[in-house]
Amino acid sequence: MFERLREDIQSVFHRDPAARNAFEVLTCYPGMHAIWIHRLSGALWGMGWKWLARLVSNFGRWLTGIEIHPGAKVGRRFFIDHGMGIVIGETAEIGDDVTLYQGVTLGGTSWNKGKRHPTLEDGVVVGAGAKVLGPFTVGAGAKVGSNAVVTKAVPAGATVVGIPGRIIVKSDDEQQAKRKAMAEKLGFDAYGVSEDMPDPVARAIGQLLDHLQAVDGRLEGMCGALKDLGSNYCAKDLPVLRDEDFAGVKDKDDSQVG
């Protein structure tokens, strides 16, 4: 139990830069509270105590503003950011490392018994206000844009936006994988970054990530050559990028916007 708790807290630090310490996450993150309450209600549901499970689930909804049916299946390191207004139906299935933002609905489109709600595979990200409706699968690593309405299956690695949801990029090629790896190394979430998108800023960021990938590979090669020559130069740590170093730039941009 404590191992899962520690894993949940670490997942918050990995995906929310506003998290400062474990105590703050334990006491001030309703998304975490909703998940922990769901584990209790889900266990009761599995033991056949349906009414008590629904009562516990309803308490969690009252406390957090997040409604998770006790019959829903939730994987590890599930992260709900902000969370208010989230609804997750009875037959929904959520894989590992999935992220949901506020106002998301994982709902059904019929009153028939059986599977009615979507399945989200590992690593899926669903943006604020999005509605994923129906008994289909959203593939691993896919992203659903804010306020999108998705009623059909989504391939792994795809990005879906709009009403009705449409796929704008399927990032399963080698170049996209390299960009994602470099973005994660820099601490930048390249959400929806693709040269298929019409946004010139997105294209520019993609080109920068390509350039950084090439520079990074060249530096690793140089460090390997220096090591073979007996030098320990590459053992030195790189300088840390601090938020305060960019405070002046941010203030300047804010004043221009105002």
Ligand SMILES: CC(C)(COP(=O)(O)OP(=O)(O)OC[C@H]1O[C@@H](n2cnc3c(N)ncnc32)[C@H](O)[C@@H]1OP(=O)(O)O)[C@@H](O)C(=O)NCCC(=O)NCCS
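Computed from a predicted model, the values in this text were never measured in an experiment. Numbering follows the first chain given and starts at 1. Between two forms, the rigid core is defined as the largest C-alpha subset superposing within 1.5 Å. Compared with the form predicted together with the ligand:
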Given for the second form:
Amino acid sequence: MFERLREDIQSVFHRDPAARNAFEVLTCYPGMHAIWIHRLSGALWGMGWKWLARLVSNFGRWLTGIEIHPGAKVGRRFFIDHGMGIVIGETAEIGDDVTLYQGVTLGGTSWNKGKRHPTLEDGVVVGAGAKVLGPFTVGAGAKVGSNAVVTKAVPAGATVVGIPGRIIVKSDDEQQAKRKAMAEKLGFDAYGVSEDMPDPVARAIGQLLDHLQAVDGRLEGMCGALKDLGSNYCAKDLPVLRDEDFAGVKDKDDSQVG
Ligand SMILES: CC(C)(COP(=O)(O)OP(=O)(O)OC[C@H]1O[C@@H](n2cnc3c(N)ncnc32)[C@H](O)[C@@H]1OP(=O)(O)O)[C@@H](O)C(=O)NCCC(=O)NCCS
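Could I have the structure of this protein in the form predicted together with the ligand, to go alongside the form predicted on its own above?
Whole complex next, starting from this chain.
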């Protein structure tokens, strides 16, 4: 249980630059309180204590302004920033690392029983005030712009904005591919280094990779020119970055955390 709590708190640090320490997150983040209350109401719902589950869920709504039906399925590291005015319907399914901002509705468009609310796959971000309505899937890593109204499936990685929601063509696919290639060249795990992550550290690393790529290109040009002039200065290999070096850093970090 404490492990899960720690994971929840870490997910806030990753996605909200305003978060300063664990105590602040524990006490001042209604999004976290709503998720913890939902874990309780969801467990009661699963045990067949439907009325009690609804009561606990309603208490959570009263406390946080966030209404999560006890039947909704929620993955790990779910983060609701600011909260207030959020509604998550009974048959909604939410993957891991999903972020919702205030005023989001994951709702239905029919009164039929059965699946009528959306499924958000891993890493989806839904902007403030957006409404996602219907039993379709928003693919992994997709972003829904603030105040969009989405009523159709969204492919993985896409960004959808407006009313009705339309997919905006992204021009940074090539840039992402270049960053990935540079990260791999460095032996660096590019996971999370994407413009799609609202994380200032990931953004900064992305910018560094772009800069490294430009420097790399210029050095290769200079080496070519030196070679043409008869120099073998660039014949020497650069030191290789090994996986173990990164693992060493990670182990050290882990030991500090514990
Ligand atoms: C949709 C979103 C994810 C796009 O971010 P992005 O990938 O960086 O895209 P850009 O900002 O470059 O915008 C791309 C285009 O979409 C438009 N756009 C962006 N967000 C939009 C929105 N919510 N509604 C309508 N159009 C939007 C931009 O004007 C731009 O149009 P243009 O190409 O004609 O100039 C982002 O704008 C957004 O809404 N994020 C939610 C953030 C939020 O809710 N924060 C709350 C904090 S309290």
